[in-house]
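Next up: a single chain in structure tokens, the form predicted on its own.
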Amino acid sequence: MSIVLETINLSRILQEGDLKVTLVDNINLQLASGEFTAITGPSGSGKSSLLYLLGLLDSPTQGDLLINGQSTTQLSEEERAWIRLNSFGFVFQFHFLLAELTVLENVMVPMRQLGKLTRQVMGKRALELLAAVGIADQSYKRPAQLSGGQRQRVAIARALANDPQFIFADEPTGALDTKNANAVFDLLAGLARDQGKTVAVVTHDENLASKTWRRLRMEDGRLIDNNLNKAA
């Protein structure tokens, strides 16, 4: 596997007036293609401002990140969102579906954003990345009419909707019940494994750690695990 994501001394501190904090401490670490990471700690660590930067959502105080070996610091806001719209896929723990859109319509949105699909083209791949996370059948339902763990499967159907390298995953699972929150897992699982895709999902949950091939654990801003899971 290729490494496509590298961070170099990266952190960030927050200051105002005397006060300094920082929420991620001098960070070095590479991502491979088709890896399935999980980025554990206590609560404070770090764990999502560390994910955040990861995925072009915040900016480093100091150090770089690297997509496929292009430095990132010095691109401006608008190069930043055309990485992430292009490449980047995001769920959270809590869906952000727009409550008055179908759940296809919903999926649909990344798409409009990128501008490169018919309507035809893009309700055509939105229904076949609903029948990937099994909800096809919810398609023209709205978001207040599923339940939990369906509107997670809709959120991970939209992140794949411009078929990007990278999934960036933040207590996806907090929300849910064990049940949903294993299938969640085994979703995020698959795309890494079956479609290559870089998965990166932050978690206070040690048992859906231990499901992923690798696991990133933090404390006070700082890396201090990095490790193959035993089962990987």
Second form
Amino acid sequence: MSIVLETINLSRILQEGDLKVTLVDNINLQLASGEFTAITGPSGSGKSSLLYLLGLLDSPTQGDLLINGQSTTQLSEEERAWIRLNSFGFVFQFHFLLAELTVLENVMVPMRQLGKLTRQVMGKRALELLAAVGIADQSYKRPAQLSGGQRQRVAIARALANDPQFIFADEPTGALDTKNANAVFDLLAGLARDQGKTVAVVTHDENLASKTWRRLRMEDGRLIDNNLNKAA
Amino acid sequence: MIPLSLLISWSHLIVRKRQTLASVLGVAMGVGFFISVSGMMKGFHDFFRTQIIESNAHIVISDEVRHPPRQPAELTYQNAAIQVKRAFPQEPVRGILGASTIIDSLHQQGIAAAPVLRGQVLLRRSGRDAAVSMLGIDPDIEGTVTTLPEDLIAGSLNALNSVPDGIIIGNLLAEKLGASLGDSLIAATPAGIITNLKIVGVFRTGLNQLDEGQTYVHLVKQQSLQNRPRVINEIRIRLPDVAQSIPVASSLETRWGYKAAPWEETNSRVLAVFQIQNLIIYSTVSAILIVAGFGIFNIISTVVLEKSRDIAILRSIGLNSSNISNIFVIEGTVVGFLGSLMGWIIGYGLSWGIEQIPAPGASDPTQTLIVDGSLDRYLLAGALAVITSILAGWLPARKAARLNPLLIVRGAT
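Given the form predicted on its own, state the structure of the form predicted in complex with its partner chain.
The next block holds the full complex; its first chain is the one shown before.
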């Protein structure tokens, strides 16, 4: 497995007047292709902040982030948006589906923005993705008509729309019951195992985290354990 | 395929049917009122302008000069510093010298011109009197410079030739004096001549100033009434092309030395009033559009606030800031276009309705208000509405584009 994402002394310091908060402190980390990684730690340990930095949603105040060997610190906001569109898929604690659009249209949003496929192909691909997460029969409903677990599956299908190299999930099971949480986790694991995607999940659920192949543990913005699961 | 921004903005508009409809109606009302009210003003102005142009001469040469003539002492010592005290100024004989030469020259150029001696007169009948201006005209050529023959509602212009002491007065003056065709009036002029004049014609121009305060007699009669034999103090000119009035007037003035006033100068006060009216009307109707713009701004701002989560997820998916702002600019544009289209219909309907209203104070009872319905008025209103709407969408759109997706995504977790 090759290294596809690497951080070099990555730091994110929040400065507001005299108040200085270190969210992410000097992290060196490597993620390989097809790796399913959990980032755990207590609240405020900086695990979400780290994920946003990895996902190019936030910019580091220090250090560098290499994606497929390319430095990202000098990129413009437009270029970062382009990378997110092409190579990243995001799943958040809340589904963030667009209420006015149908489930199918929601999954098609990233494809439309990329604009590489015809409408027919997009619709077909969206249906396939929904089938893959097990809710093809809900395609023409509005998000409001779906259960919480179903919505999160739609969100995963949307994250996969442009066949991204990376999946970043921030507490994807936080709003779900155990049964749905396990199902969503298995889905994410399958993406890494079967499709070779690099999946990074932030979770405070140690039980679920232990199912991943690699577990990072953070405290006070620092990485205190780089490979918990392998050690155990 | 429909672009993503358009799809999302359309979904926002469809979901808020009532709000969308309200803002579209706001714009439509603005456009409708803009078209009808400014059209009414324009129609009124055009009507008035035509009345002025048609019933008056285009250019009037009068026996006045714009600058007082220089005194003999000044002319003798051209470059000296002279102060002449107690010198009696030269008192030239009033009137246009060589008027017939001027008229002949104009006629040769194919321009209609007619001589006039203007003076004051006091008319009296059965204890009622009116001080009016009296114009001595040549009945044979008067028709070439004014619409007096067409304005006559009783009698004829030619009667001035056959009845030596005939007078033509306006209908309002006739009412005021309680006189009608064939009645006699007592006339007293500043020259001290008192005589009887017989009404041989009554005219109506629709301009009160003329209908109430202007009378006509034969030029020869006027010269004797004013005790100014063979004097002419006005030459009234009608041009084939009224738009040339200003340049022609100034060349006449340069050539002959007498003040030549184009109709724009004679009626400058009326034209100034028109301009002020335009200013008021256009600022009022534009204000309606601006208010409608604020309505759109308000609604789109609310949408931006409500949809901040959507904006955040779209940003994280990979839409850039201009994609985001497009969504809301499109919403404003759509409202502006729909509002303009609907406003055109409303404006057309209102214009039609206004044209059914009888014109208040019109001398002709069948005269209704006139609305100018030219296409450029519709286009101007539409363009203003669309620009206002785009701006009203762009301001909140800019805010939406600047939204940091992280704050929303993080805040929700």
